[in-house]
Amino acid sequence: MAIQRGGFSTRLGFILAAAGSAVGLGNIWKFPFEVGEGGGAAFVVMYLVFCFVLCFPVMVAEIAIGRKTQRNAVGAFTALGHKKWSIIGYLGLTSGVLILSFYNVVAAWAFGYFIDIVMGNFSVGAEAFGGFVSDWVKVGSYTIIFMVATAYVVSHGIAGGIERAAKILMPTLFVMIIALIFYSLTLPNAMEGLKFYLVPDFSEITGTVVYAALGQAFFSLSLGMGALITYGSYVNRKENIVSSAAQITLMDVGVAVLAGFMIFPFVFSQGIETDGGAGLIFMTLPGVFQSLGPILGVVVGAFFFLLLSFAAFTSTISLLEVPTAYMVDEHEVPRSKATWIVAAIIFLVGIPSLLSAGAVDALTGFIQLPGKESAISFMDFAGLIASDTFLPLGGFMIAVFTAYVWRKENFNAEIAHGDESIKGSWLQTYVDFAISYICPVLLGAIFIVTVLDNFLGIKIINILLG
């Protein structure tokens, strides 16, 4: 079975592609609204702790598993001689398909806002946002465009497609965000926004906040579903995995934190509620751009939403790559064919999400869970299942697998392959310890809390906190 799998051409290419996967709507769209709903700085603190303490070791494990086996998220476990554990890969495929199915729709919002602003239309505020997202024909068309563009890149493979796109887009986005922060800090009430964002009020912490922060950490770092097993499988065995993972984590967390600095002064300067949910950035930013005047507003606004679309794009690429690599490796489907089949399936799976933002009432108020105050939409439900529940579960299983099934000796040997100097360093010592104890215990515990809280309405953390 000699399949040509391809690979990243340089270490920088890998890091940028993985950072491109990590940095996306999760940082610029989801993070701010989760912070807003989770009560501000207390959420930020928990998110940061989870990223570094729990997620970083899982990231090292994913990359190591992928690089060692040079296989996709399912095949990697079989290649290590533990076929049963490929269940982790199947869970990952399921999460990935679900996440991409709604992620594409949100990416289409971003792209649609770009087009609108280019046309001189600023959809300012909540009502305009509601009108925009419930127009399913328009959003659906953009969703198709986005899916097709993603599939086009993925069908072209690793170095020529994924790597090349990431190298150009990532740095541009970064510069753009910094510029917007400088502007946002000059606005009235900017300090109120910063206070909400930076001064924690720990009484805001509830069970929902804890698992939302964990789910956000996994989602934002693209962990828990084998995306980094897959990307790791294209990495040269001479690279240092631990330092690559550290760089990817820092870039991702950095962009999320910066996005908060950009958004909250904007939100407060316009007197918008922080718990605006999925619409938060779409409701706030157009007003800011409009205030820049007709010419500058169109230029800056269009550029921002274009870059947001690009950030989403490097993420949709990684999400589509996971099931595609599975089809290529395990079923020997040619890459191009595999890509288009998977993309079509994911588009279909995403139709209920597309219709759940106001177009169809039964999907907009899709389900009333025992743990939630009001009915949530199909899209929110898919997010709850895939990102808040399945990703941490996947992370838990990856940690247990790495420490106790694949075994630490093998894991550590793979980490040190290519760069012996990592042996005995504090980072390696921490990863070793965390993957065996901290990750299994805490991820397992939070998974149980999540399930009880959401699906059974048993609020353990609230009870513990009194």
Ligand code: TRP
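Having seen the form predicted together with the ligand, the form predicted alone:
Excluded here are partners and other molecules; the one chain stands alone.
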């Protein structure tokens, strides 16, 4: 007897869950330091353009494939009669497992900082951060807690687990961000931070900045890994896919943009460099919170890292759902059993990433790539493979499949379910054009540049664009 898959009980539940899949550390942790390193507002403008020009059409395609087939990221292509193209699903499945294996570790850092700050330990500076992340027993414990919590939600199904969690987590996330924005705007030099963030200086745009904005847009929307194919498979045929995709994109972009309103007033209030990378969050901001005093610092700091933990949690849920749905659909394993088996495997896969933050030297300096000044960690290498390389390749293949294999007439017929008015509209014309030409070209370019730059040491982006 076939296992019941379940589905989203409401349109709002789907939108919040899919937005939660997109919203994560990439918005609150990665986006602000990408903006800082990319020169501020000019990066933000490009990011917003790329989210809607490049990412929105791919998102519509992924949801449409999932809803049409009612199958997971691998089985969907077989259900459409193109079994050979299941390689896209397997690529996404591999990406999701690898990303969750190290993403869960970074989520544990955020959760661990929340616990430490509540206890009055602000872990200020690079040395303190290094000591924290290299304590594999402590971080490993937080990693287990995070994975168990994620598996608990996913094991309870779509409506009873993922949708219910999204309806709590996403509104809470927005409330927390807005509360921290209001506080950050009261700090000295907050307006200078907003000026940096909102007033573009287009002279800052280089080829590297354009490439970073493209990559950040695609990564932040969780495309190319099968998550939205999987979520789309639980959507009612009467739902408006295009409208839903637009709202999901707006929510994701909204959280990223709001994160900038929160972070840069904090940064400028303390005269901190804006190009601090990941350290902007984990090494620098704890010092900002500490300077607020023993009570206010604990409250604001703990609130911030709890927010970061919530954002991570919404993404770990969707990342775990992809391989879980594969086990349920393709191997008919009961959902609860499939969830806990997959979660255990992913935790084990993540152990090298856990140990690569200073606990084991061979994993901390895991590999020396051409053109890199120093060896990178196992975690960074896993991210380079899964996030930077596999995701744009997966997105490229989804665009090509949708436009030229499944074909646009079938794609358009699917998205017309729930919204007949889209037939012949300018929006349909644009999505068709983008999925046929813009998305394959740009995503193919991202993939090629990533391979040349990171694995061959050829800085092609600087050669072409300066």
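Think of the rigid core as the biggest set of C-alphas that the two forms share within 1.5 Å after superposition. Positions refer to the first chain, counted from 1. If you're wondering where the values come from, they're calculated on a predicted model, not measured in any experiment.
Taking the rigid core as fixed, one finds a CA shift for Lys195 of 2 Å or more between these two forms.
When two forms of a protein are overlaid on their rigid core, residues whose CA moves 2 Å or more are considered shifted, and Phe182 is one of them between these two forms. Core-aligned CA deviation for Val49 between these two forms: 2 Å or greater. Taking the core as the fixed frame between these two forms, we note the C-alpha of Pro265 moving 3.1 angstrom. On core superposition, Glu37 has its C-alpha offset by 4.2 angstrom between these two forms.
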